[in-house]
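Here we start with a single chain on its own, the form predicted on its own, put down as structure tokens.
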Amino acid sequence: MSSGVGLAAVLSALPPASLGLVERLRAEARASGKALYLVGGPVRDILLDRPIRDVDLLIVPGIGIADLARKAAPASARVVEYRRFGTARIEMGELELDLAGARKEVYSAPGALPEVSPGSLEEDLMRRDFSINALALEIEPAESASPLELTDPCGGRADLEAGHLRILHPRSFHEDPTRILRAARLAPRLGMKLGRSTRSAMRDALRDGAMGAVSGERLRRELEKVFSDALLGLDPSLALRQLGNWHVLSALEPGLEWPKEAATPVRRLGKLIAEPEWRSNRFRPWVPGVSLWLAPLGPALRRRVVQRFAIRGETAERILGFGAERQRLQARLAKARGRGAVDALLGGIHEESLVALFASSEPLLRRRIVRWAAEDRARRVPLSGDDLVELGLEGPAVGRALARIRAAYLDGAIANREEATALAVEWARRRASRSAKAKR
């Protein structure tokens, strides 16, 4: 089937950083007597005239993938082989390119990871989640001026045109229940709806308890994608609301829901994630997202959900405690007088909790948080702890003095090192006087 898309158009649609590596992979595949295909989501997005985010490539026949990747990759690149799944990843700085060999798979049990073995192009496409992702374009030699051949064994192009999200067989959700979570992300992203047979298959899988077989780690990875999709300008609340409407959340953990109170903060978080100035802070989008989602729910349910998603350690405790911390901080921020007081409240908060606090606060408090993050957080006071030690302070008194100096500096009460030193000396004098009186 003709795709109607030429090689030049496909190559120009790829992320510019990946183009040189794709060209080297094409050359290496030809030299090895193999065919190189663009598969799955990138093909779907080309047909929809949407920007390509990830580059997924398939080699046929799928033998020696890692060796081919190493030959094509420059010396500075890192090649990671996933032998069990017949795939490899080429990492070049921020660029990550996935390369797979054509394979078929068998599920030993519902919810288990598949057992893979070499297969044909058609077998590889038949193992995918939805018909709109079971598409392949062979990246032919540059001499070919005709449109590239589209391999579409499952009618994915027709489903794209009809706006239908359709699984490939009735047991698809039983075999891999995480496809349900993927459907909740793809449907709003592409403006598509589940076909009738797909909705029926989902109900059957949920009724049969298929979600119970999925590990918490796999669920969390899918949850992370819900919030990272905000980098594409998407609203994470749409996928979560979809999962609630489909009764998937309660299947993950009894009582779990999508509370209405979380919709606006999560929507605001999605917009925040997409802003370059906040992305540069390098927080994990899913942590504030889950914090906002679970905050309206009861403490026992929150703890069960965190355990179900295999969230552990300090991150889990921050998520669990966010609701109470938010209430405390919002009350104090509303009463804070001066920039020093705001700094004292926000200075010790983890970045991910700060983002969640911003997303769930009223406009006045959001303005205070933004001003602190943009202007005050990075400001350095004129004196250091070593300076205070030289003035005779020691132990906890150094930290308390630094806090007072910082507050005075941010409030404009002192403007330079001399004034800061005078304040420190006066504070040290008063402390010494109080200490002497206490000893009498």
Second form
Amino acid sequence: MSSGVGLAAVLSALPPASLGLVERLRAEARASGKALYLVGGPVRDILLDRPIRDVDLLIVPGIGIADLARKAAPASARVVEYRRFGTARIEMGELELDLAGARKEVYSAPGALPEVSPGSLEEDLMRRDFSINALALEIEPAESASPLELTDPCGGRADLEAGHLRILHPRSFHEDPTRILRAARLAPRLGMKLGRSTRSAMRDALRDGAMGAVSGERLRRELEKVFSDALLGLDPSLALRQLGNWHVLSALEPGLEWPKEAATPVRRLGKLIAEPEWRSNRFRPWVPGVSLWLAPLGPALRRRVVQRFAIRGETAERILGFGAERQRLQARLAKARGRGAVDALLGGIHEESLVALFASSEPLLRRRIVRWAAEDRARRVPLSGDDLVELGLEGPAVGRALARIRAAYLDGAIANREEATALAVEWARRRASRSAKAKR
Ligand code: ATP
Ligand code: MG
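Now show the form predicted together with ligand ATP, given that the preceding structure was the form predicted on its own.
Up next: the whole complex, starting with the chain shown before.
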């Protein structure tokens, strides 16, 4: 059927950085006699006139995907091939573009990853999560003058218009319960409701314990998306509240809930994730997110949840310890006198804990944290450890002196290298006279 959308409109909706690559992929597809489709999320978002997060493309027939990707990608790009799934990802700086061959799939066991083999476009769409994602727009071959062809075997367009999130068959959630987490993300994001049969299929899957079969890694990947959706300006607390209301959280781990106290901090974290000045690769959005979510819960439950999501190592310890660390830091930060004291408190904290601390602090403390992060943390003291050693300091005294000089510098008590040196000379002199006295 006709989509009513032209090629130019589609291209202008794509992230500008992807355009050159999409054009080269179209040319490669044309040269090898294949059809190229925009598929799933981006089609849904174009029809809804919403921002597109990532560009998912489908090729029919679905063979030789990685070759095609390599031919189209510029030399600076990285092409990652996923042989088992017949897909490839092109990474160019911040841009990631997923390229798949049309596939069909069979589930060997509920909750496990499916067996996939080449299939038709319709078969590929039929294995998807919701009707609104089972959509494909043909962008090659395509005539610029006429509307693009839309393939919609499951009534996705009608569901988009009605605001219904609908699975494609009653066992869908049994086969892949992570779709329940996707539903909780998509429903608030798109302002949609679950269709009645979809809601009851979800209840059945939860009642039958389908969640139990899903690995922690897969659950965590879905959880990560709850927080990275904040990059689109979405509030991550909505998806988590949704999961709580649907009794999904307690199915993931008995006793797990969405505590009311977490809503405001997580909403604030979401805003911060979307701010360009915080959007860095210094932190993974889900880590402060999970820290804030779990902090109000009991320690034994927290530990079980972290295990259930296969969160391990130092990250797990940081998440588990966040509640206590926050209490300690907030008390000290409230009492800290001067920018040097704030720096001494915040300087050693992991960025992921820092943003969680920010998101759950009162306005006064938030101002202190922001001022430190934006101004003070990057300031360099005009004196180094080597300078101090030359002045006669040694051992742990060097580190202590550096810390005191840094504090004095940030407090404005000293302003330059001369003043810092004078201070250090004075300390070195006092130290020498103290140790001389001690020897006498
Ligand atoms: P976003 O805009 O957040 O990327 P998306 O719908 O594109 O949303 P992706 O995670 O990028 O989500 O997945 C791409 C497509 O793959 C989806 O549109 C959907 O059709 C399909 N898909 C993803 N996960 C599943 C799943 N668990 N089961 C079936 N289909 C899935
Ligand atoms: Mg996508």
